[in-house]
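Quick heads-up: it's one chain on its own, the form predicted on its own, in structure tokens.
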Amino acid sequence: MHIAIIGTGRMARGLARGWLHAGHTITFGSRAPDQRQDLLAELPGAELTDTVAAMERAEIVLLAIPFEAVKNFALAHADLLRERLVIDITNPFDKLPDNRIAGAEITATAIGDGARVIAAFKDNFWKTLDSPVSSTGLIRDVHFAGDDAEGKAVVTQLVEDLGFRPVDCGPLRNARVLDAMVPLMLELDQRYGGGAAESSWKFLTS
């Protein structure tokens, strides 16, 4: 698949590295591509262009920009995003303190009718993207939520391509819970993980 990654941070680079290894085509979309040529050296095989060109080339758009910028980005590029599967990995943290709505729901509303938004990778640390199996031998989970069945099937495959276990958490409204899990995970990681950013939520059944 051809994936446009909007953003060039650590999560964006970590996901790109895994998907390039799995054989996907990755195009980074940046506001200033001339200033991010380091990405091409770090991730051989990736492409780099402006945000619009990146989305035009891709089947899937992954949003990895700061949460505060997502709504305006989605409003500005709604026509392009409406034609593609959108994976929103951004985290609102304390920007939505009462969790009455998920960040990804705001993204979907900004795109409008026909939006295909999946919330995913929200509670995964960037440090764990290269370590899908923990030191104890457990496969790490990737939790995701969305209303588009076909889109969730695609995300399931993308998660498996990285070596993680996909966990379908139901409709997009359940991303409100995923948003809330992130600050709690940060708290627990600092208390019990030494601030190593290598912990994960794991759903276990008997």
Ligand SMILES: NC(=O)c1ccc[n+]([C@@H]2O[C@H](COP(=O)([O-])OP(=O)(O)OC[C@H]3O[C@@H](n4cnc5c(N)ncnc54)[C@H](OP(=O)(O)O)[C@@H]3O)[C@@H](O)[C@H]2O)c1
Given for the second form:
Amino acid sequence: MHIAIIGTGRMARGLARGWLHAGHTITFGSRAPDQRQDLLAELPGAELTDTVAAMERAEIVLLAIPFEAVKNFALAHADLLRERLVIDITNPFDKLPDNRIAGAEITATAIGDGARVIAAFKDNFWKTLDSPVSSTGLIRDVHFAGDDAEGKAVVTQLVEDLGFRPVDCGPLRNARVLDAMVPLMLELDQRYGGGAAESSWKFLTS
Ligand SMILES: NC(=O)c1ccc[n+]([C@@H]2O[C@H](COP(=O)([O-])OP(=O)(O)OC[C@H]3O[C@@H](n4cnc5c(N)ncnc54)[C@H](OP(=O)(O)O)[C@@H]3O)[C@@H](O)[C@H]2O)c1
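Please move on to the form predicted together with the named molecule, as the form predicted on its own is already shown.
Complete assembly follows, chain above in first position.
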């Protein structure tokens, strides 16, 4: 698949590395592509351009920018985003207007009717993206939520392509829970993981 990753930071690079390895086409969309040329050496095969050109080329857009920037980005590019599957990995922490809405719901509202937004990877530390299997031998989960069945099937495959275990957490409104899991993950990582940011949530059945 052709994935536009908006942002060129830690999550963007980690996800791109895995998907390039799996054979996907990655185009980074940056505010300053001329200043991000190191990306092309770090991730051979990836493309790098401005945000609009990246989205125009792709069928999937993954938002890996700060949560504070997402609403305006979605409003500004609603027409492009509406025609694509949007994966929102951004974490609002305490920046939500109230705790009864998910960051990804704000993204979907900004894009407007027809938006296909899946919240995913919110509770996966960037440091773990290269190690889908933990040191104790457990496959790490990727939790996602959304209302678009086809989009979720695509995300399921993309998660498996990274070697992680996809966990469908239900409708987009359940992203409210995923948002809330992130600060708790940080607290637990401090308490039990020494603050190394290498821990993960794991949903276990029998
Ligand atoms: N770090 C984690 O472990 C983790 C885990 C799960 C989810 N997340 C979420 O994933 C997103 C990215 O996190 P990250 O750790 O990869 O961040 P990061 O390393 O700081 O990278 C963010 C990227 O977004 C772009 N950017 C920065 N400020 C922006 C702005 N005001 N408007 C538009 N673009 C801007 C920059 O790319 P350009 O300058 O090239 O445009 C930058 O490289 C965040 O929303 C975060 O909450 C992070």
